[in-house]
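The data below hold one chain only, encoded as structure tokens and taken in the form predicted on its own.
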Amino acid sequence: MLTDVIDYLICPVCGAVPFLAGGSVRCERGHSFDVARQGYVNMLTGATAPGTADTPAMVAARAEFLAAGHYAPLAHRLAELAADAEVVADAGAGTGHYLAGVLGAETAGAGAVGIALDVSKHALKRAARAHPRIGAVAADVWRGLPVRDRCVDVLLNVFAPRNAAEFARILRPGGTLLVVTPTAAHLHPLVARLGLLSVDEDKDRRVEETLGGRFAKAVQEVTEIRLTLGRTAVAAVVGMGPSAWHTRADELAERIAGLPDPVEVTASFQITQWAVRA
């Protein structure tokens, strides 16, 4: 809940201390943010980018797939790797999926508490309710997090925009940084066979030239997983992703359609942890 973040945040305009008042948060300096009925608040400023936040398609899609437990190994993972953390932050967080993994495994504090933060308000809509302890804020990237200077212990970013300066600055001496991408094995036979978007050969050099300057890599892990898909499993995974922006939906029906039932796909992901530098 927010009552469980508040004093992690701050004002997006104004850097100054937020607090909670009725539906609403406002800091002293009087911006007020209005907190939904479905328990996020809203602390966008200025316009977002077209097509930078997830569609209730898209999330819905997201949903379906990982509570089926397709990517359980890769939760699991997280929840290992933030062990102990009492302050969990994740930029991107979508439905709030492994977030939720992390503050609810037996290795998290009995006290820890999650931010979560994302530009689509459909997500953060189950977000929201997707852990007790979990706090849902409505923020781009882009624009500057509303979180203080060096709190956070760790930090998720799972297939998410990485912005390196405002990582580095609410993450606290010592914290860790998590970032998870596809390798270029990921959803294989299913990127070639439906003509899915495919991961860029410099994305590893892409991800260091962003992070590099700011955070030091420490160590670099592959988790794979064999699913066997359904159809409607493979709708689902193929709809929750960047592919869903970029297929007509009845050109996409008509390949899956085509597909064996069910398939055997391989999920992929590079998990590495970075540190501040000093």
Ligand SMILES: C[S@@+](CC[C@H](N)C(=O)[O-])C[C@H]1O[C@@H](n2cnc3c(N)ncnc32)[C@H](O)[C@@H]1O
Contents of the next structure:
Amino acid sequence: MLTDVIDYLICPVCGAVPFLAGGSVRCERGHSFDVARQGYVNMLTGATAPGTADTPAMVAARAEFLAAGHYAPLAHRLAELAADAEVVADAGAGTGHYLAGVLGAETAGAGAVGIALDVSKHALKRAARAHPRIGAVAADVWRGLPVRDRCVDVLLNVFAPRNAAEFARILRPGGTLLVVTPTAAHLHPLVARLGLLSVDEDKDRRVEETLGGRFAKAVQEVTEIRLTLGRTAVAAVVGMGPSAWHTRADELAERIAGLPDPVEVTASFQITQWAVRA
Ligand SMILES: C[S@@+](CC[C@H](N)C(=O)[O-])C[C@H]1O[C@@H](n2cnc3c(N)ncnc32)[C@H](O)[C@@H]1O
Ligand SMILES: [Zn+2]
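Can you now output the form predicted together with this ligand? The one shown was the form predicted on its own.
Next comes the full complex, this chain leading.
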């Protein structure tokens, strides 16, 4: 709930300390942010949200696919890596699946709290309910995060945009940024068979370029999951990914119909631990 994380937030307009007042979050200088009926607070400051926010259909597909447990090994690994954290944030949290996995793990501190940040209100509605100690906040990673300096122990960033300066600012000294990116083997053979957007070879170098100035790469590991997916699950995993933006739904459905049912698919994730440079 927002009460769990309000102490770690700042007013996105003036940087002052905010507080909960009725149905809104306010700061002492009078800036006010609505708390939606579904429990997330809207701290977006720009006139328009970026066009990269996940749509209702993408969020529904992701919620369905993740709830089926297909990516559970990734959630477990992230929970292990974040086991000692008291304050966990997730930039581009989506439905809050991985953040809830961290807070709900047996190894998690009983008082650990989670700040779910995303631009998609459809995603935040779910994130706000994903775990009792998650506070969900609408914010644009590109514009700056309404989170206090140096208060986050572990920051998750799973298949979502990165802002190195802001990530470094909100992490405490000694804190860890956990970045999950797809490897070139992710969703083999669906990428080739369905003509999905593929991970470009340069992805690693670009992530390094973005983060390298403020973070030191500590440990890098790959988690691979072999999945046997029926048609509905294939449609969900495609619908939740970037190809959903670029390919017509009827065209995709036609290509999916041409696949074996079920089909063997590999999910392949790179998890990189980054330490803030002093
Ligand atoms: C591929 S999804 C991943 C969601 C979640 N991390 C997961 O793996 O289930 C990318 C997420 O980033 C969010 N997003 C896109 N642009 C953003 C931005 N500028 N600021 C914050 N979130 C953003 C989208 O709304 C979406 O929820
Ligand atoms: Zn303010």
